[in-house]
Every structure is written in structure tokens, then in C-alpha cells.
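One chain is shown next in C-alpha cells, namely the form predicted on its own.
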Amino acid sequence: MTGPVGASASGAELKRGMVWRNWGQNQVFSPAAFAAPRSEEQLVCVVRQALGDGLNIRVAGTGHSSTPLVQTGGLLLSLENLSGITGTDLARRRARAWGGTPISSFGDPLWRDGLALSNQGDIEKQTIAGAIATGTHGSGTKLTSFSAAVRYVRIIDGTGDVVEIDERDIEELRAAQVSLGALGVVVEVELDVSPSYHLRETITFPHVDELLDRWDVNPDTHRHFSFLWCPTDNAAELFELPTPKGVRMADRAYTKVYDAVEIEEPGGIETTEGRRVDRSYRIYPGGFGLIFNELEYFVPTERGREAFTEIRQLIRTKYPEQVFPVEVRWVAADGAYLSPQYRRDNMAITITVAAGTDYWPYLRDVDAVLDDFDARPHWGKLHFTTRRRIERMFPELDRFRTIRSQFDPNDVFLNDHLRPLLG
């Protein structure tokens, strides 16, 4: 961040002349001003000041989206100073947190209170508000995304008012569960969580033929089942995935199985890679150190095998130079209006590409293949969705737009990426 530092009427520092980059280095822009308020009062004041100055507003998390979701020429906000668990309720299985809380910060505090997040993905650096806004997920045929766990949200809307939404406001809640940040600034959320649980990890390396033979068995017989198909022998190395010596990984999968187990600590803890046993929040995250960009689409579960087979064929015949693993996961249906899982169980296919390369022809061909499967996009990853397509994909789009306009009548929270889709 560069440029002069001033103060808003709220007392929050306003930085000007900064350059913002996402983690994948494919989104770069300079907002008119940047602020990271240190209290809810400062946050409300700086939002109201921006509204008075006629600025559009977007909120940045940790930059793990590949799309220009947070890009703005107005005010860019960070909630990094509004972070931490604000309350738990073991009887109701609920946890509250500031919107800027990283997923990694939930583990220990929830565990001390006998609770745990019901599911997680590979990455735990995202803020909870960002993860919710984009429908971030883990894997499991009976497990939903972070968004589906939201039971309460407090936001600052497009008029500067603080608004609370809970289960008594079911339509507003379904809009807020996956909002792309287009309803307002998320201050605090409450999640439905689980009693604390341990997981047993089993990592295997089956050939794709074995994987396809057991396609309808594996996901349904484990709490978490996912895999990364390796098109070449060195594909696993790109994600720093340990593989057995002497085993060629081309056309094999790095397969992850996590099942809940009852153990006593510390004796029951196992740290051996590939067969760890530990608290759930220590098992889920995986380290992907190399910078990359991603596209991710969701197809109906019943068509998943066919969709994966066609993507595999596309890579093997037309794009053999694309050597990153292809990740496949499962996500249960939910009721959020803009959720890829809206009233549909899905299988997610994640296509990873090297940052800074011309991957667009490849991704466009992937898009064309998966569009035939009624695919829906992951909002935080690269996609080619148009207004016409989302009208087909999301039957409650108009309802979402109506609710959104009530929260943001002057389109303060839309940017050039979202306006054609939601405006």
C-alpha cells in the first residue's frame, strides 16, 4: 500500500493511492480510498461518509477469489480488524463471529466450547464473510457449504443503516446466504455448527479406472470423499501432494477420505501423513503454496461421472500441456437463491491453471463442455456466466434482485463485474 494517509470523520484511517492485488495475482486495481476500521462504530461511519461522497463500496477479504468481485474505483473496505468469535451456544449448536474472522480462527475457540465447523475446504485463510458471500464449500454428499450454515447476519446496507436478518426473515436470509457482497457490508454472522468431532484420514492413489468403477459408492460411504485427478506424473507436485515412491501418478487420483471417529486425546492422535487422526479443523486444511488461478463449476450429482469423463478426455486429447490436478468434490443442496446448490445436490469440478499464462482458450472449452451439463459457477472463481445464463441457472434470480434493491436502492455495492449480472 502506498500513498498519503488521512482520517475519515469516523477516525478510521483512509489510505489513498494503494494498489490491491488478489492472491492469484490476476486481479489488480486502485480504489479511490481504502479503510480498515477497528470497530463497528468506525465501520458504520466510514460507510456513511462514502455514501455521502457518492462512492461505490466493496469489501475485500483475503483475496482468494479469482474473479473481480471486490474491484472498485470507490471505497475498498477490509474487515481484518473486526475478527474473532463473538459467542457460542452449545445447546443450539451456534457460533457467532465478526465478518473479518478467518476460517482458521474458528478451530480452537469452538473446540474449547465443545463445537466445530461442520465442514471445511482445503483453504482456511478466507474470511468467513467472504466464504459465505461466494458459497465456499468442502466435500460430502450430505454436507452443505458455509453459506447454508448461516442463521443470522448483521449488515450495513446501502443507506448506511445497520440491519439484522435471521430465520424469521427467511427470504432475506436466503438472499444474504450467497450475496456476492451485493446486499451490504457483513458485520457479524451466526453459523449452525456441530458438536466437536475427530476425523480419520485415509489417502489412496487409485487409477482412474478403479475410481470410475466405484463412482457411485465412494462419495456416499464416507463423511468426506474427494479426489484430485493427475493428468501427468508430476501433477501432484504442483499441489505439494505427497505420493508413494515408485508409483507413476499419470491418470491416477490423489484421493482423500475423512471419516468421523471417537478417540481420547492425546493417545488417539495420529500424525502420520496419509493416515492422520486428529481434531476436524486440523485435518481439513491442505497446503497449496504455488500461486494459481481457478475455474470451478457445479454439475448435478447424477451427471458427475459423465462430466468428469468428458473433461478428462478434453485435457488428454486437446490440452495435454495442462498438467494441474483436477479436483472433484460433492456438495449437498441448500435454499440460498444464488447458491450453486440451490435445490440441487452437486458435484464440483475445479480446473486449476498457472497464473500469468494464456489459459483462456482452455477454460472456454471447459465452460462449453460443462454448460451441456447445466453447470453453475463458483462465484469466487473464474467463469463465463452471462445474465442470460444465470437467468436459466438460478430460478430465484428475480427474487434475489428485488431483495437486493431493497437493501441497496442506489446500487452502491455493485461494481463493473456484478452490474451486468445483478443490476
Ligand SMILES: Cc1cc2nc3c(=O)[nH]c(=O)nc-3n(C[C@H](O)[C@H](O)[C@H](O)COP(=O)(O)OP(=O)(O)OC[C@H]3O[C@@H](n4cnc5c(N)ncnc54)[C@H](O)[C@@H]3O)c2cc1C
Given for the second form:
Amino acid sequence: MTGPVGASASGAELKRGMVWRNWGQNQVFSPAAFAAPRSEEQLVCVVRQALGDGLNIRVAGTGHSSTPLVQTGGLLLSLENLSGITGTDLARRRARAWGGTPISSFGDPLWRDGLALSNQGDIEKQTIAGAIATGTHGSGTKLTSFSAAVRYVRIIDGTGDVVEIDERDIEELRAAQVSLGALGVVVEVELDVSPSYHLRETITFPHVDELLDRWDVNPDTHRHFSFLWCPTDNAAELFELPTPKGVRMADRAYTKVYDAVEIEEPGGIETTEGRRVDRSYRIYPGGFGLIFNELEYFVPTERGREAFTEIRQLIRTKYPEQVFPVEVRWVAADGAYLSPQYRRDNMAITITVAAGTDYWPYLRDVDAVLDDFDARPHWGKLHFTTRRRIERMFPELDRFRTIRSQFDPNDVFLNDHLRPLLG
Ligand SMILES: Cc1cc2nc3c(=O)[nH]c(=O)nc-3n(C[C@H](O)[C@H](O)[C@H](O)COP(=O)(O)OP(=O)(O)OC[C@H]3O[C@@H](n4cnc5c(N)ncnc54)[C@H](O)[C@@H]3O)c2cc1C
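And the form predicted in complex with this ligand, for comparison with the form predicted on its own?
Now the full complex is given, and it begins with the chain already shown.
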């Protein structure tokens, strides 16, 4: 393999000298080679050739993780050419897709078949394999993450074998549901999905005291309840959140409620911002104009109010210059070994910081506050988790590591970030 572009034995184009950057612009590296195979056969060949050449391998999704998960000095793969829904089953409420399928590509095809993703997060740009790898989630006390919905995975493992995992392989499935890409290349997944549903959005702007008063009521009363607490008047603008004229947003929250409703199309569709009624997949996703980095920690739901109160206090007293909204969401427990929700209902606190600034002292303080709440990290967002802490936070870490080493006996899919954590 020489020169800037070459061909592997599989026929897949291999690029050299490419510079990879994540969405948040805080992760940059240059892999030895990059390939985006056009078929599963090509993908298998490229992996086997890299193994023969002694290269480590990582896969990139759309680069929406803030942590160095994708970084490699070996072969970087993209599944951008292995994208699309590969099958649906209305009776079993299942959908299959290539690993490189963006979440945005699920909406229309699933709807045509009477189905929809059961929940979604703030954006829909991530690939399904990338979203699953880090336990990507939306909000809802009874709703789990994308990872928890995974029922089947086909993986090219660290020996170049194609391995299928389904519900009969419950331990392997629990490892694959949140794998950080450390079991191998996820080629195709099957998700448990829902019958198609419409949502009614209700956006309000309560003062934080009102939220604190109704803390235990709001999240349980709605399918989706979440809020973005605005430390200052201009915080909402940073996320381009529309707010009512004349209302000062400092210490208020942009609060989102989504409830399932039964309507007929097209008459029942409502497009007015703040009280839209539409298909679920048109309501969930937003977008962000500004590039930022994030930390997101999960605390046990019953300690959420206390944890949020301490973070609010930290910002107001020590970091008044930190003006990004703080997002609060709820996620239901699941059984994936590396899931932040492993056997625990959680409340998630997301701290957003301006890309390119020295936000580390602030994030360290947030980490110290939330560690007292037994917080677990979002793997795709900035965190300070050490091996000792993972051992404390994830009771099934060793089981994950045992399964991982069966899939990847030579640690081909570990990188400098993951080796100390999972090796
Ligand atoms: C603006 C923004 C909004 C976000 N909103 C949310 C949200 O609402 N909820 C939430 O939970 N998170 C959210 N995130 C975090 C994001 O969902 C996760 O970081 C997710 O993992 C990114 O997916 P990706 O496709 O970009 O994958 P990447 O970030 O590129 O990769 C993530 C991991 O997946 C692995 N991977 C990707 N594809 C494969 C494959 N085919 N096989 C094996 N491994 C693979 C990579 O190696 C890496 O370990 C957000 C991030 C941003 C920047």
C-alpha cells in the first residue's frame, strides 16, 4: 500500500495522509490508511488485510463524540457506503439497518411500514452503529437508549471472522449493546422499534423554582420531559432556542414535553413552533449551529434534584462566565454491561462548553461534584473516568472485558484512549 490512494486486495480504495476531525473539532489525527468499503465483502477483505499488515483498526461514525474514541494510527474505516434500512417486521416490531445508516434515514422508511424508533435524542445526524456504541439516548423515565433496543448485531471481529449475535447470546448481546467499537466492526444491527406514533410538543419557559417544586411530577407525567436551564439571559441564543419576547431567560428553563397523540394526517399536523404535532421522527431532532464540546454524567434518578441543584450552585457561584444551557434528561435502566443505565434509572446532566476554550477547570469541578452522586459518564462526551472509577461504576466490567478479549484477542480494536480503560 503506497502513495496517497491505493487499492486493497478487496478493490476498496485506501486513502493515505487523510486528517480526521470530529464534529467538535477537539479530536484530530491522521490514520495510516482510510477506507470506506462499498460492500460487506470488501469490508471483510479490508479488515483481514489490515490484520495481516499488523494494523490496529477503528471505525468512524459521523464524529459526534467528543472523546478520542475514533483515534487510530492504523486503519480507519467508515461505513458511509453501507447505509440504509435492510428490513422491517411489523409483527415483531423490528427494523434492521446497515451500521453506517444515519438516524435521520430511519424515519420515512420505518413510517411506511407502520413503525418508528421508540425514542430519539437531540439530533439525528449520528450513524446507528456510532449511536449504539456510546449508549446514545433521548429523554423519558420509561424510555431506554438506542443501545437497549439492539436485538441483533453482525460484527467483523479482531480475527477477521464475521460473527452474529442475537437474543440467544444474551451475554454477548449485552456487551455489544454498548461496545465503544471495541468488539469489532458493526456491520448490521436489528432494533426493537415501536408502532408508528405522533407526538405533541409543548414548550414552556418556567423559572427554575417552579421546576424544582414539580421535580418528581413532571418527568413521570409525560412520555418525554427534558429541560435546558439557562444560567443567563443570552444562554438560549447559543442553542438558537426560540424564547418569548420580553421574557428574561436567566434562571429559567426551556422545557420540552412530548406526548403521544392520535391524529389523522394531514389535518392533525400542526407546525407552529412550540406546539407542533407531527410524526415522532419529525418532532425529536433539532440542530446546533455552533460547534461545542460536552460532558454528560448520569446520576441515579432519585438523586437528580440534589445533583442539579449543586451544579446550578457551582455555576452561579464559581463559573458565572459559563453561559451555555445545562440540559437535564431522564433515561430508563437497561442491561448492557457498559451502559450508564446498567440496572439503574438515571437522570442525565449535560454540560456544554465552547470549543477551543480552556474549560478543563470547570469540567473538573463538575466531575468532582457529580462523582459524589455515583455518576457514570456518557462515553461519547468528555469525562475524567479512570480505570478505578470504571471498576466501581460498572459492576460487569470484567464480564465485558472477558467477552471483548474473545472477540478481539490481539487488542486490534483498542486505541490509546480505550486501552487503559478496557484493556
Ligand atoms: C451536537 C451533538 C448532539 C448530541 N446529542 C446527543 C443526544 O441527544 N443524546 C446522546 O446520548 N448523545 C448525544 N450526542 C453524542 C453522540 O450521540 C455520540 O457521541 C455518538 O456516539 C456519536 O455517533 P457517531 O455516528 O457520530 O459516531 P462517532 O462519534 O464517530 O463514533 C462513536 C463510537 O462508535 C464507534 N463506531 C462507529 N461506527 C461503528 C461501527 N460501524 N462499528 C464499530 N464501531 C463503530 C466509533 O469507533 C466510536 O467508538 C450528541 C453529540 C453532539 C455533537
